[in-house]
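A single chain comes next, written as structure tokens; it is the form predicted on its own.
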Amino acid sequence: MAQERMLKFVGKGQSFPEKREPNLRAEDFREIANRYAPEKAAEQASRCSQCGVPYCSVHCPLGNHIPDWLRLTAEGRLREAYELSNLTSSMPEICGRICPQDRLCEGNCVIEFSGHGAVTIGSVEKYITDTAWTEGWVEPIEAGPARGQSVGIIGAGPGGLTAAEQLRIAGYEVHIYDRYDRAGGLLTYGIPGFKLEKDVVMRRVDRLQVAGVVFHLNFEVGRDASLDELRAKHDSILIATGVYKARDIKTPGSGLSGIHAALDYLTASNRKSFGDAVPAFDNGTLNAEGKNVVVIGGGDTAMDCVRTAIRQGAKSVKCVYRRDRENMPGSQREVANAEEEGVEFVWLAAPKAFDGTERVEKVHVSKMRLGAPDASGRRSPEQDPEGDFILDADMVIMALGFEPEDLPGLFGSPDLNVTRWGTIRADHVTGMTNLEGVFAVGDIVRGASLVVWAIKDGRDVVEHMHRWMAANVRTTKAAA
């Protein structure tokens, strides 16, 4: 019976099922979670203390009506619950199934604090919307009266689908461009299935269509057109393009054939997932099954990476991070999963050289220590005397980080403004850059950040961009 190959739940006071035996396929696990989902909800929701001071809302960065959706979730108020949820963010579901809550809500809860395990935010966020849609609660997107202006959004992530939807409530036509073949962003190819499912991004693209958001896919700026192109033909311009430049490491070595960049592992894998034809999947270059792997890093992506060699049938699966897990930037909640998954974490190791004739067959590894604090109070690392050590590799996947693209070169714009990092500049209050009516979000502000903080970026730009075109409606068409 799949219920008898249920693992027990994890962590203290946890209720939901967040891991399940490999070989337990995808439907039975659904089907389990989805027939005690309303019980555990309710549970879990109930062990809210209503505590005088939210530090779970205080800690998210949307300032998500926590406690308030727990009691009404824990009164069997479901669709009250999720009408509370929706009013402060707009995916929801896709937050509860991948935010770090160890870091953030969950992280600092005041049941966690007593030591009897933090309630299950995440999964309980995550019930109560899955179950607006099923019973159809969430209701189309409503465009405001036409204002006969327009907005063109450059980048179909989650900063720039949050940001269309406000826009178009507002009144504003809006157009998405995106340089991939289907919207989300990494939502869609960065994310693995198993951790946030396609259907769930998919239908979020669906609603926006219905409402009249306009895509237009396989658009690369620069390409098909420039900034100043998009600029003329639209009232306001929002760049929300997120950070996709992996970032690398000059490694003797790192020119052979077996090393690949995470997002385009990632992406094979996703577009896999999607039926598409995937080439390099299918000939083993992008496979992992049967494979030594090696992932290079230590953040949430290094996690996904890992955890998704493992489903593929790796033969083994190690993770070299140059810190100690107490340092790792990932979410301690990914570690615990893919240690129970079977990957082994290989902690204050870095790689010093790779080795092969044509193809990578094993890792030089260098020993790891921790130094003196950084600017930013972290220990740095620096090598261990001691000695290094050898690792077989087939596949090594390098996780270590995003960095921004040369959008100035990219978009035809050198005159738009960025950091010494690469990353926009705009005013931190409006999200305006030096280019009068463009506003940027996201990643390609921030730097490589989470999920949640590019859909608040998105909520929040809104209104500036409504207050300038407000204001600039006569002078933008004129130049137009």
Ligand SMILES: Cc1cc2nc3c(=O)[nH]c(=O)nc-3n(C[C@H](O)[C@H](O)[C@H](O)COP(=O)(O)OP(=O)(O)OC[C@H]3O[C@@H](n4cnc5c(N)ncnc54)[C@H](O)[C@@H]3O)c2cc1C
The other form holds:
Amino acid sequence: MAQERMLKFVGKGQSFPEKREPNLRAEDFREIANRYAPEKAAEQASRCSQCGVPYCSVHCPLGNHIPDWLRLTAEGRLREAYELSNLTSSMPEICGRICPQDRLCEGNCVIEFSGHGAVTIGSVEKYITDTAWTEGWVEPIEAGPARGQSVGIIGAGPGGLTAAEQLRIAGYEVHIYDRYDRAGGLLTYGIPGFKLEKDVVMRRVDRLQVAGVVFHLNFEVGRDASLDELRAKHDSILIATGVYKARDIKTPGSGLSGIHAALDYLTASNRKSFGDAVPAFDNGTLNAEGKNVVVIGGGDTAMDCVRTAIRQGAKSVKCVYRRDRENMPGSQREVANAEEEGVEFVWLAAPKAFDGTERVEKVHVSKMRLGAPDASGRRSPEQDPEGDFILDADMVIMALGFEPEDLPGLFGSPDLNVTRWGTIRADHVTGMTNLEGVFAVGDIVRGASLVVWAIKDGRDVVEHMHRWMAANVRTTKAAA
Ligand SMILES: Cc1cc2nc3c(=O)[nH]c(=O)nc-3n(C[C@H](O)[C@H](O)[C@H](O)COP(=O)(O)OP(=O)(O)OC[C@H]3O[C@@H](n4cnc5c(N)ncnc54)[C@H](O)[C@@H]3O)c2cc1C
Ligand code: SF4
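Now show the form predicted together with this ligand, given that the preceding structure was the form predicted on its own.
Whole complex next, starting from this chain.
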């Protein structure tokens, strides 16, 4: 249904105003522009061999019709390419920028297999939809005939925003509650602006707002309302709260000042790019300029931290990771980018203690080696008796990953079922939790994952929410 409606939208030729946030750093735009000049789109698209089995599409979580929109791009039929790309994705220009393509579509391109380098699918995808925004081909969302039912969505990240769009199209009143002051979730405050410009996110949010989606920002469920209160207000609820509890390691000296959680550091930097006053950045606490920075961790968040520190003018940036390059969880492409920019990787190393008087000054590091594979088949790191060493550090950033918060406790809903990892236990097909009419999507179900998967979940869940609400019509509730 949603796809038919989207098809109906395209071709009307109405433009949608593009709003730019002030104070975005010019060099952020330059970097992205330099990385991929628009005229390369057709050239890259024409490299697609249109092979019989589109492995790229199979490995795209959204099942995007990649070879088809590449062909249209190669033929200069950009508007049709956009329409096709828009059919299966709610945020193609965002996925094109930040999907780890080397692990998804591009990593499975047959041209890559033949040793000639993958078609740069993500860059073409970004180019197509950026052009659509510039040319006014991106239509306003057309809300369906009002059904007299409302949905409350907790969390304005990609999962919640995607579902909101589809629910509005289906005619539901949609209210999104988010504890941050801006919508977008990790698109806004996690992922740095040099990878994803903030106006690109905000124009998607604005489009939803124009379509009548009501945003309740600075609204924390658990503090400003319980889950039960929201259930009483709405016909159905979608939980899309992501995972925010930073993993920690118990290391002597970890209480010293100058040691920060990755998300605090990245959020401060992102707030600056919006032009916000950020005292902890302005007084130098969360600013890496002139400092010896050590980032602990080997995932994509760690890569974002090291690359942000380089851009802030750090004196030196080291990334300490307990496994080797081949066994790190972060994208190899991001590692290569970071190395090119001057980041030094210290593989097979783990912090043993932080040292300093009040502020951190040194990191004592243990050498590690890879032992026998664990239950997951990955070789476990163990301490190498060969020795320890010391790194200078004025700033340490802990990027060890994220876990779910205690949602049943936070929401005042001890009956909400969660797994032993704290993620919400939702039906694999419908996305419904054990609470009637309460659904869940994105990282809070999968654990820390990817934007493209949150988008996929947000698109998939709407059909099941719709079915449930159609079968459970009750007196309309007053949505505040
Ligand atoms: C630093 C970093 C970089 C990343 N880079 C990439 C990348 O390059 N590519 C990629 O694909 N993925 C990346 N990811 C992962 C990606 O951002 C997430 O998988 C994705 O954002 C999950 O979407 P979501 O909608 O489930 O949750 P989120 O984006 O986390 O959004 C959840 C929202 O819920 C709100 N919320 C939480 N609790 C409450 C509450 N109690 N009341 C009200 N609101 C609440 C939060 O404020 C937030 O706005 C990155 C993650 C991090 C941390
Ligand atoms: S959504 Fe991600 S995986 Fe799918 S085509 Fe786009 S960049 Fe590739």
